[in-house]
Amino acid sequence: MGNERIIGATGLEQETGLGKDLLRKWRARYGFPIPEYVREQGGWLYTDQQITQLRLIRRLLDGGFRPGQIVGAPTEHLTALLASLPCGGEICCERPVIEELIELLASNAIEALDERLERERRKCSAREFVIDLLAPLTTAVGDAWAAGKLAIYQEHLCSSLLMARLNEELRGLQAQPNYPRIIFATPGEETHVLGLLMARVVLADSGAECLDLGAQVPAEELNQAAQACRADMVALSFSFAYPRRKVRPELLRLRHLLPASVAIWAGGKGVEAIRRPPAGVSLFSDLGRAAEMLHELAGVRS
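The form predicted together with the DNA - chain by itself:
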């Protein structure tokens, strides 16, 4: 296992969420990161060091730092800054279960992980299972990856496992009268579906009728679908990776397209930082609150 990894600029984009153009600009402006070109492989060679730094930078940017302050900085400096951030370097494990689960994942004990989840599932309702266990678990897994405790493939493995579970939960849930018909989708550039699925389980469990359009649905298509299916609501999920500045315009455009009778709910890590929602759009950073809102809404209707 060498301490250098060849990754095409596009591959690096996958890992860090930092675009090709942006990395080029950084290289020009701050002199970092400068990869080495390897002829025989036909690709750029980034050192592990550089990749680590880029990951740290990504997290610091999310934490509010500006690129000019951190992009050229040495690793120690970055880690120091990260530690100074509230909830920065630490993995938030409020519940010991979650730590256990992550340990299992780290040691590739997939079957054991699945069984452990099954046991936890029996202890509570579907809603609690998702809100109090799976959601925190997902963010904890993300943190553990960023901290280098998990490999990406383990995160993927976990996602896949959770998605299968969530799909199971969805079975047999019946829509209740007076509860809205909701279309779930992920906006334009968002590929992460796990959060969306969790939301679907929670709201379906609460009695809503749910239709899923999956990932990367353009606003125009969403509008068509909402009208064709006579939906009462559109639910969107923005992950942490969604470019912040694009959230509001996307929501505004959708609000402009959709008839006023169709509500728009948006959730996920990507909208937590948004202060005031655009008019006619509801933001949720908490699935529990969304479920409450749903019940209120249905109560008014009946």
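Each form is matched to the other, and the largest set of C-alpha atoms that superpose within 1.5 Å is called the rigid core. As the structure is a prediction and not an experimental result, all values here were calculated from the model. Positions refer to the first chain, counted from 1. First, how it differs from the form predicted alone.
- Superposition on the rigid core between these two forms places the CA atom of residue 239 less than 2 Å from its counterpart.
- Comparing the forms between these two forms, the C-alpha position of residue 28 differs by 2 angstroms or more, with the core used for superposition.
- Residue 49 shows a C-alpha shift of 2 Å or greater between these two forms [criterion: core-superposed Cα displacement of 2 Å].
Alternate state requested, the form predicted alone (shown: the form predicted together with the DNA):
Shown next is a single chain and nothing more.
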């Protein structure tokens, strides 16, 4: 299979957010996706081509298509359908700088991309840098990948670059009096941490004391950490790839474990489909709104 990437069912779910049971139903009904047996690795695995198709299918499902219209369709057809959606084949941002950054990434000019980001950073605060530039940039990178304008390795290069910049930002930020102590983590099975890191920078720049537990933290450990560290809040990030069916149960489980005095905030693409959050849980698709609520909370505590 050459240098083609191949992964198992668990890795596929982490890449696409599509669960094993759902894929099994699709396989029975539509004949897709069919894993290939790889003798060297001793198991049934999915190819990079199938991963690409399933990521496109997931985006089209979010855009309103039904499974019968898209499951098993060729990559070229899926890409064309994505381009037919609002902003589907274009960069979903009017700022010219976003287009320039995507072009630099597409040409593998990583050093120039980093320098361009640095110039933008000098113009604004850390919070504005994340909300006004990095957040729309990550969305644009995902859209450009889905439209075939970027390779998966370029998406990963961009994520690594942004994470390095965000970690650097955190070193210069200090908590303010009366602002809450927040524990940040992603839940079990959630490996993507870029969104969590952006939230940490925004809320740290807004005055919060931020403690990081990292990725794939079970609810029981979050509960222990929150109580041991006397946290006021637990903040979780659910990415586009996190299985939708698991988001609400995970939030309910954590809410049941944590003391009522510890707030739960959750954000990321994975929570956008939840119309009514569980009692005692606040959901955010907008980091700016999260910063506003943080200030409101600090005002109540002062």
